[in-house]
Amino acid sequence: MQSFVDYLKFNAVQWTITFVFMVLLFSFMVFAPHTFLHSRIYIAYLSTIPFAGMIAIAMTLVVISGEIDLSFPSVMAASGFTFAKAYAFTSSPELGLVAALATGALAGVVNGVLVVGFKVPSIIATIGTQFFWRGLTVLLAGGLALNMAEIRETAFHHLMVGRWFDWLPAQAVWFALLTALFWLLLNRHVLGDHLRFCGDNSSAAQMMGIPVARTRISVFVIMGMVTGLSGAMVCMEMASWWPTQGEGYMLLVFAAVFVGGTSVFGGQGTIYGTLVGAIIIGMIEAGIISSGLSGLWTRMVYGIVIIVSVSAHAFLTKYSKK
């Protein structure tokens, strides 16, 4: 009986975020039945949420490790630019994706070296690299967007962001697979334990023989590669690249992570929580507008959801330790 009670306490955060999601969804169904009782809105969500959701899932690992990465919007733009240029030179979206992943990995290595090698706090290091990657990308692009309309005719485009069975957005499938992979990494792989130990107490983790430096660098590289993947997929979805790509993702990603219950202090977080958090954040704006309210309400509702969720998580976490 005691083990069952402990299980409920341990999963309190997941119960909370699920409850918040159900309340929001039910509210939107009541106030906007013409939208939320129709399948079209959910197909639209499946096509838009995955791009930020992928990055949020990777960010969860970064925050659990006790670090933070503020450079990802610029890395997304840099990776998207690399993808667009590689595709323009080779006419191969596959090579473009490899180039985007390599760019993301390089950005992750730079962040990891600054944080681990030079002992720069991650919040400072990634602010610096955010400006660097954005500035370098805009400079190389000359401030001009790149058109890739012909990419829509390729089989790889259909594989990555096409509509499978004439209705299912492919990016939703890739998002689901990536989420499952990261859940396994966090809960069924030694890397997940290393991340939690590093985030909880890196000094103690070092004394336990955990490769703290390698773990911290690895999580930045993973973050960079997932950001590169998302940047390339956005380019494929839009059939273009633009210099401001990624700028609107900062709020969406961090809101999903923290609404999902990941501790800002590190050492604690769940992939499931971030997944539901990404869905909640992704559905709010359309829900507000469909309910007849002005879009000006959006940020205030974001704030309410974040404050309520994080406060509930903090209370339940404190209770679960009693």
Contents of the next structure:
Amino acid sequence: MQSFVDYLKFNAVQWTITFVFMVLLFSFMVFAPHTFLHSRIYIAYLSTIPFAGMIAIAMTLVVISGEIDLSFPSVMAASGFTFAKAYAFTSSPELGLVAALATGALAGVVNGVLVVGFKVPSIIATIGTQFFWRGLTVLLAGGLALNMAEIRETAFHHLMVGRWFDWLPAQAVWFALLTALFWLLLNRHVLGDHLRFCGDNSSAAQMMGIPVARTRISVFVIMGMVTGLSGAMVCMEMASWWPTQGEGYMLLVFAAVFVGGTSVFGGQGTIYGTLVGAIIIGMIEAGIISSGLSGLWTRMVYGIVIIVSVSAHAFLTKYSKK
Amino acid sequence: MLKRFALLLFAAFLLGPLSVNANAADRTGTGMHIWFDTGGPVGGTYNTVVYNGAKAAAEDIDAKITFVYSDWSPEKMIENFKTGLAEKPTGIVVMGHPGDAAYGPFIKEARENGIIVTAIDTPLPETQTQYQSQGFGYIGPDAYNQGAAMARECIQRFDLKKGDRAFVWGLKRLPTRGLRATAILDVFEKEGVIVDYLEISPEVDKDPSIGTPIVTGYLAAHPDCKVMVIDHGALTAQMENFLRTAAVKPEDIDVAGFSLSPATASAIKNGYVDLIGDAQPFLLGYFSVLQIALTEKYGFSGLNVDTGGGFIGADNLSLIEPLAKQGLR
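What would the structure be for the form predicted together with its partner chain, rather than the form predicted on its own?
First the chain shown before, then all remaining chains and molecules of the complex.
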């Protein structure tokens, strides 16, 4: 019994976020049974939540390491653009994906060098790179959207964002695999410990012999590559690229990370929390509309969920340390 | 031979600049500087077409043009206007979103300094009344008329009757732009159509890919919906994806929206979008630059041009689609 209480106490943040999720889902099932007791809405969620969810999972590692990356919406647009252009030139979505990942990695290296090499605080460095990548992309695109309707006919489209067995969005499978990989990385790989130590106290981590600089640059590169992957997948799903791509993801990603219980001060956070946070944030708007409420309620409900979650996390973290 | 060649060179040296000057003097906007607020963000779908129109006009009349971007923020538009005043251009083209009260004192200051001002996209009726004789015009759609025309076209084309259900997804919260959605609702409600209105959230406004579950959720809750009117260009462009995810077949529902983009053209071809209201944004840019130059040179008063009368469907798409790819429609 004691060990069960200890288990609950040790995982209080994760239990809280699961409870919030269950309450929301139950409410939607009660108020919108015609929508939430049928599979169609869940398939829609499986097709959209993975894009923001992937970035949120990667952002969790960044925040745990004590950094932040505000450039990801622009990196998403830049990666999506290189994907679209590479596809237009070669008719190969595989090469497009390689180009998008390379663009994301490059953006990550630039962020990492600015933060680690030039000692610019990440919040400032990534504001700068956010403007840079967006500006460069729009300049190269001439401000025009790119349509890729024919990409829907390729096998690679089916592999990445198609509907497997005629119902399962492939991106949900990739998201699940990526989430599992990142869980292993954080909890069963030495990089996870390094990230936590860096986020908790980078000077102490340095003294302990942890390669702090390499770890911090790595986390930005991982973030960039995952953003690139998400950008390319959004392009494939939508069969087009547009210059403002990624701009709507800022709130969703950070809300998912912090609702999920990751500490803004670094050193603490869970992949499970962010996963549930991403699902909660991703399901709210459609749930409200299906329940018959005006869309004007959406932001207030977002606010309530975020306030309740982060307050509960703050209280429980304090309580569990006693 | 050498002498003849030297004479020819000498003649070219003398006449060359003269002919260039003569050509330049023929151009309406030579020596003029136009400060142009495109309204939206750098690379925004709609305002890039406006930009292309203004750029084409400036090249045609040989005027210098400076573009600024306001991310559709009224505060930023005012800020850009103040910066424009400091530059002392020949004329300033504004988007009217901040309204008469906000722009009033600054436009007065501009006129006192001899700077011509004209509005596009969203009218400034009080300011126009005051300064129309001094070149203050309005080029753009009348939001309410455009919305009402769209609703009437939907009723006619899709055979909407009393008791039918329609979904309208719009931006009523934006002061003048919101009149388009208001007009659609007014006409539908007057006709007895049951309307479900949904305000577009700021996230969906910026990134239409987030809108998928909203459409799925709505259609699951209201399977009797007959028509969807999407008062947003980028969302209209993604309706094919939204409906595919919601497992709705093209013939199951009629969809109307605004602004033609390559993705929208593709959706029309595949039958997922049936009707597009076209505000012809290229004309906003083109005519407003001409307005400034003509007023400066010949003292013409402000023009009032309603650009929002066009509709695009599968019947006339082939003509317009190539132009959309070039950012002209």
